[in-house]
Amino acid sequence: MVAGAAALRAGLAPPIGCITESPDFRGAGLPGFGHLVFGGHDVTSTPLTKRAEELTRSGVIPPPLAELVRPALDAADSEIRPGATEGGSQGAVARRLIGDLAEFRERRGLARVIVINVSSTEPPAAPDPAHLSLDALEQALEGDIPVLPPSSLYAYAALSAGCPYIDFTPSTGARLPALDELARRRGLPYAGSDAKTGETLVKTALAPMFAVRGLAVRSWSGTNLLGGGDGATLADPAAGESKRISKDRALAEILGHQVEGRTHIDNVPHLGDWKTAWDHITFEGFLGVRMSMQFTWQGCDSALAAPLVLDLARLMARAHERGVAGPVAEFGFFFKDPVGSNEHRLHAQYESLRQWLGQGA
């Protein structure tokens, strides 16, 4: 994402995959790629240049481009601070994260900071009474027992620092009543969750066809093969369950009923950043005649996700500028499990986003 933004700023690559650069969104007052400054929190110490080298070896970043954007990677690397780690109360950790965000904003003279969670997927969070109200949560954060999963701790820190927050993964993040209360109290927008970059993107475009055509979908099964860090994370059954719940939710909403089948996720390390999804669909037509359809999606996860991160950063900056508070339902176009909306049909989501952006200030 950082390498791609640098390439776009320098005119070294076209903005393929960035919908905010399409004709429907030009002239909407979004910040330009040249106005974006990158920083973050991380629990690893691997430099961004090393990560870029790995992506270059796997064919994601063209070798000449990797060298040309190295200064941008180094600049972003200098703005990465240690992430949330164990030790002390979560309240103390949150105060450190809040301080980092405030210092970054003030030192760089930024109009706003957008925090986007692109960390590894977490297992579903266990319910806790402290999640139900902001006062209860802030009291619990000072205790010795962690009350928030890491994604929600980052969301709390971001919102407390006056920063809009986006859940790019299916982790809990801002999807707690206490954090919704915090966002509304601070007048901040948030969005999520779990960006759709491949199989689910196809599902939300294809399932409405069956629905409007009156064809009865009876089963929809999928198998996902992927490697890299995402594959390793999702090999853990608990983390994989968060992803499966998110991926399977759209079908029932679009079709109006549950269907047989589920999504299976397999870690194949040799695939690296490349993923393959194979889906098998059975449906019935007139007089109950049984038919089927299959499709295969093969894509590069980083190349599919990076432009969405850039789009969301630019759009969330506009939402913040407008004074939007609470979940931005119109951003559901980007997500498998959109916060604040039950609309999953891709075309309807796109129209909602386009109309929202066209409303002006």
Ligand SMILES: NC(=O)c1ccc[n+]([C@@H]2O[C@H](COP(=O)([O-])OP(=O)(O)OC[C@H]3O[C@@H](n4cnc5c(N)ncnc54)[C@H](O)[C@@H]3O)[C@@H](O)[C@H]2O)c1
Given for the second form:
Number of protein chains: 4
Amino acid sequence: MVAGAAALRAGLAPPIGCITESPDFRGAGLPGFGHLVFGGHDVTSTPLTKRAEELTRSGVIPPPLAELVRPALDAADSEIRPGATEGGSQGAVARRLIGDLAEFRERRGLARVIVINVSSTEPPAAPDPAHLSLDALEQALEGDIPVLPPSSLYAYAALSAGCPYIDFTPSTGARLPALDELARRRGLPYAGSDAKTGETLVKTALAPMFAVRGLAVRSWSGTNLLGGGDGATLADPAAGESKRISKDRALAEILGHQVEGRTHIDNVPHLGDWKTAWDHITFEGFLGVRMSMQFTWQGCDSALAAPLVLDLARLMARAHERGVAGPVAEFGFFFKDPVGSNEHRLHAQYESLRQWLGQGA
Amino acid sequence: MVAGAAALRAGLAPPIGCITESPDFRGAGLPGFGHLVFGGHDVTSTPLTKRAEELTRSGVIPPPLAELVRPALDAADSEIRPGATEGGSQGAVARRLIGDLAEFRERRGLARVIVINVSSTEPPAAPDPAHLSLDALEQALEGDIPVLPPSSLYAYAALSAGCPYIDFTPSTGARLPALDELARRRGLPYAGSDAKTGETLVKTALAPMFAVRGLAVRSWSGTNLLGGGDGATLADPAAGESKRISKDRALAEILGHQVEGRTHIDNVPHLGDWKTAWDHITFEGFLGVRMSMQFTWQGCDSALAAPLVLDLARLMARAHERGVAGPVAEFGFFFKDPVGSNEHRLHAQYESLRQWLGQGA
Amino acid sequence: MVAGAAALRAGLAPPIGCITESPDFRGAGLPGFGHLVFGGHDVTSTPLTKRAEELTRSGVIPPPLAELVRPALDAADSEIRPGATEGGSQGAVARRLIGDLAEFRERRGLARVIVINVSSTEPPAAPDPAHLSLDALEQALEGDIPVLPPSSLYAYAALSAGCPYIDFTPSTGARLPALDELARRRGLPYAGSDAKTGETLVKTALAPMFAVRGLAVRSWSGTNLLGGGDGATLADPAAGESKRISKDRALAEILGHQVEGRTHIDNVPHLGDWKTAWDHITFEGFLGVRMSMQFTWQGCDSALAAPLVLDLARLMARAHERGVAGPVAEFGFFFKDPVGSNEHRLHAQYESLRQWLGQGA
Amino acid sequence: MVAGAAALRAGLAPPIGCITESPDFRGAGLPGFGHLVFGGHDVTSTPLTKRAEELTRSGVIPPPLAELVRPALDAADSEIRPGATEGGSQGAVARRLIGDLAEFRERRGLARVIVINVSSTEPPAAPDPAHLSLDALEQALEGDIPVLPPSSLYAYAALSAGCPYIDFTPSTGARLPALDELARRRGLPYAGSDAKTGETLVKTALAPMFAVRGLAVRSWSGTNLLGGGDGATLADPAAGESKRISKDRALAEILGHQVEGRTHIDNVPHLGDWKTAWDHITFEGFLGVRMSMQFTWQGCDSALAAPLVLDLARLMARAHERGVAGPVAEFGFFFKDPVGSNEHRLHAQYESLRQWLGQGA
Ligand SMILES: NC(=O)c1ccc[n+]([C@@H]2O[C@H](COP(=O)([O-])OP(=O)(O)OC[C@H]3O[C@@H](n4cnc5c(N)ncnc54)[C@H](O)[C@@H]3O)[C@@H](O)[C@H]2O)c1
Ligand SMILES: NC(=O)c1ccc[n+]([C@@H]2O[C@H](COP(=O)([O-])OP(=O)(O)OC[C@H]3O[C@@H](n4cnc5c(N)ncnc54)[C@H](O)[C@@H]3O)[C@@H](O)[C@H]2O)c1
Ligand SMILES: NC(=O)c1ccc[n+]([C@@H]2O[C@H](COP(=O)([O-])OP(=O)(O)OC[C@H]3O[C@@H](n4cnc5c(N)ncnc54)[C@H](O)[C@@H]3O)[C@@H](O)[C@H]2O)c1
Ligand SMILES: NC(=O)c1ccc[n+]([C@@H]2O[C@H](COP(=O)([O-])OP(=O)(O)OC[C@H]3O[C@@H](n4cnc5c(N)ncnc54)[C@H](O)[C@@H]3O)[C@@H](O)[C@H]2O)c1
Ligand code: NA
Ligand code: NA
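With the form predicted alone done, generate the form predicted in complex with this ligand in the same format.
Then the entire complex follows, led off by the chain already shown.
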């Protein structure tokens, strides 16, 4: 994504997959690619250049481009700080993260810092009374026992540092009453969860077709095959569960009723980043006649996700500028499980986003 | 469709696939199923009861239902008149058809008669100067050489008899300047062409997904396998051509550019009414990464078409009542090649239809 | 299957799907369909006529045929006895089953009775020392605690009554050392396990293609969607596990190495008997180029299984006549997990069966 | 293929996809990869190094390998001579080609030269009386009007120069009575036609499954999407016709009867070398129940073809050594339309090849 932004900035690649570059969005006063500066927190020390090499080997980044964007990757690498570690109170860890964010903003002279969680999917977090109010949370953070999953600790730190926050993953992140309270109190926008880049994207474009045609969907079954880091993480049933919950929400909302069928997520290392999803749908038409449809999606996850990260950064900058506080429901277009909204129909979400952008003073 | 209407009327079947029965349309003052009376013109003398038997054998109409709706089929059979035959001037044939329509309306005491062309697809019609104005057309109709394809002769007769007209097929039908003139002069609505019930339905729900996500579709290839009367007709390259033209229009309109790929229509008698379509799409994402998607649609054509015929009859009655003259662009939702509109995106078409219905005084 | 046999006998249906009626098998001295007499044990009292009605409703048995074979179903119904129940020693239950089999053979004057287990799939059975020798087993059967799963109790009863036994299911059945000992001691053949009628059938035809072409299969993932009684049973993870073990064996044997990928079995009641399986395969070719293949199988389970049951009955009669004792390895063609053989390649299995039949004196 | 052979020779790549390296073939006395020397005739002057670059760009040849095999490509490039041109008598052209082959063999000190036609597919050739005997052909070759399609002129030249000949394409090549006469008179083997590397490969593995299971295939429809040079060539209906004829032969032979359905070959430039084929099959089971199966094959044509070219060169060397004259029916395993054989079942073909190799003295 850093590689991609560098390529876009230098005019080395067309902005395919970046919706903020489409005619509907141009002229909306979004920050240019050239104005973005990258940094981050990570728990691994594998440099971005190394990961870009893997993406080159697997055919995602063309070799000549990889050469040209290497300086941009080195620059971003030098802005990556150690992630949230265990040991000590979470409050102390949070203060370190907040410091990193503030230091980055000041040293680089940035108008704002947008924090986007693109780390590995966590298992669903156990409920805790301290999640219900900011006061209770801040008290619990000083204890010895961790009260927040890492994604929420990052959200807490981001919001405390005055930074808008985005959950690109299905992890809990900002979706706790205490953190919503924090965002509203600080006048900060947040958005999420779980970018829709494949099977769910198609699902939310297709399910409304059955709805408007009055065709009665009876079952929708899905199998997702993927490798890479995400494949390995989601092979863990607990992490996979977060993803499945997030993926399954859309259908019942769009159709207005539950349907039969399950969603599987399988780790197939040989596929690497090339996720393959098969969905099978049965439906009834006039006089109860049974019909079916199936689709196979073969997408490259990183190439699908990267432009959305850039889009979200630009749009969130605008939301921050416009003083939005709390969840930005209009960003639901990007997410499997949109915070602040029950609208899952892709085209309705797009309209909502377009209108939001148009309104802005 | 007659069987289905009888079943709906008698409450023997739920209105699956009838969009005019969905919450968005109820209360819009559409005529009830119980108020519809069926008749028609056909060139074959095979009775409807016989065709219903075939549909029962092939699993479309459940056997008990077939029994219960037999009287309704007999009633409709008795209202079927010989279709447009060759020999004599087309003007003379038209007068006979007009007479049939008027006689039917009066004898049965109907508020209006809606004519819907559901006959076999014709080859594209050769252009003729007489198609360009009503005067020229009416003069040419009295000559010995046929000037109109049958679908347009039926449209001429319908409009002349004061009946709204709908092209459910890709045939020329009302889509000639002379007939548009006739419709406007008589203050009559018409609509078409070619109901979208399968591959194209999915295409117009899915292509906008690529568009709003900025993913660059490079190719879209399609193969349609079908048997039945329609399969046999479309196996003729000339008739197939009409269908292919009608099917291919949507994509370039939605994406804003041409893409690679062809559409095939194959006659596979063993499939009967169960049309199977496979579509394969290649697209590029960020940094030009190549991805693909494919879907297979397995639908029962008659079960998909019948409720749309009923929907269109009801909606067209409303358009007639409201005094619409000329093409009803807002009915584009139903068609592969919407007359009066370049909007092919299914969800935008749905919104347009919904708003049209809501406006009605 | 009873319905089908009656139809074949009466010449009402061609023997599609019966391999014993193909040119390769005719003249091999197999018993004619007209010589088969049906009976059985079941734990339900739902009559066959009732199940045939369901099969008619779901389109498997054509309605007119259903009428014509009703007497044959009634006859078979009258030969169904209560299955193995719990309570009392398993030895006592076995004696009752043995008595039923002997009485059936004598009263109907049959040359032999072939017992085929087509009951619901059981969970994998817990190992027990009494499974290892016939003496130990016979002693344990007289105890109060059940030592055998029902499928093995039926196998014990069948073999004890002098009847060949076939495991059409993945359940344990005859596959215990003690029962193998019994079969050999009594000079009786047995065969199994788990008829291959869908995904695995295709797998064992297709995997050898990759092998002979030297293409390196890296992953093979499968999702099976099915409803009906079998779907409901296999939704239970324990029963599903038996099936999955049985399904997964073939691939590694054929390819000579393990591959990535899992097999899912989902209960989708709306599909009824129409099982749908999707398999996705990745493989490497020259210079490590990555390619993929996928297939979707849409088969009607009962229509696929019934002729195999008849085939197996006829072939097993021949094996019995020829005095085969122990597992009939040459029947591996029919099974996902062939007892007595590691050969899973469909075409090699077919050759082996054909040669076996040809040898017979 | 030259690149691949160099890689294999240098141990830079494992021989995936080379069946002559499998355990069944090792020790059969085939020439080692290190003993192969490449040359050819072509009508283009684009060097192999340039084409290898394209294959690298499209992900077929890994970049580091491309570097390492460059000297081997340069060496082969220097052995490519101008192909058969028009103008002058075909006899004169043939003499030039024969001279090239003899000069290559002598200068490089080769035991034998195997000629393999891998040039663009030709349209079906018009029948000509001169094709029926060698005498008539040799006379006609001296006339002004071309009597042979280029593929057959190459075959004539190869056989006349004492070289075995292989038709890797569906073009006419050696398949004329006159050329068969020449091969037998000179004691030379030939083989063909049209390597099976994708859809047909799968078809010939899968169709026998339906046959041995007695399932009645009713339709088999196929759509092939491909780009590259082959895609562009086959977009020409005449050339495509040769390919379709060659592809369609297998099915009726294997099943013993004709089935419904067509095969399409579409040029989709965006796919490049990555051919995608979708096949849809309907079949009937017991009691006429209708079922279906479909598969999608996504293979890289050049990566699938290259090892077969190497395999065929090695095997043909052995056939030559063993003095085979006329068509080598046992090489049918490699071809869509095997000369000298009606056996299309992949596994039977494999057995036949294996046995042939084993016999060799
Ligand atoms: N198309 C897509 O790629 C896509 C779409 C939707 C959602 N997502 C989500 O985005 C996330 C990232 O996906 P990916 O494919 O890049 O995964 P990945 O496994 O390749 O990368 C995850 C990164 O997170 C880091 N990480 C893990 N725990 C961390 C922590 N506690 N603090 C800081 N960093 C931590 C890892 O070191 C690694 O660098 C996943 O949750 C995935 O589900 C991805
Ligand atoms: N899902 C669908 O079924 C669907 C969808 C879109 C469009 N259509 C179109 O609807 C039309 C009908 O489809 P079908 O499957 O019912 O076809 P069909 O072949 O079963 O029926 C066509 C009918 O038209 C009659 N006919 C033919 N020429 C006529 C003439 N000149 N005058 C009067 N009657 C004539 C025939 O006798 C027959 O009864 C076709 O054009 C088809 O392309 C159908
Ligand atoms: N294509 C196929 O249908 C196919 C293929 C391979 C294997 N099988 C296996 O065949 C078996 C039957 O499949 P089905 O679809 O007919 O299932 P089903 O659920 O429709 O029928 C199972 C029958 O077994 C009876 N049963 C259950 N427990 C019993 C017991 N202890 N004793 C006697 N009867 C008992 C039930 O009452 C019912 O009549 C399953 O194990 C299935 O996995 C079926
Ligand atoms: N998987 C496969 O690649 C595969 C499988 C089966 C058959 N084939 C057949 O192999 C042939 C080659 O396929 P390709 O993909 O390499 O095609 P391509 O278009 O990339 O290459 C064809 C080559 O033939 C040359 N050529 C054309 N006419 C010639 C002539 N008269 N004399 C000498 N050279 C000539 C062209 O210059 C070009 O170099 C085609 O006929 C194709 O159908 C390929
Ligand atoms: Na239009
Ligand atoms: Na075995």
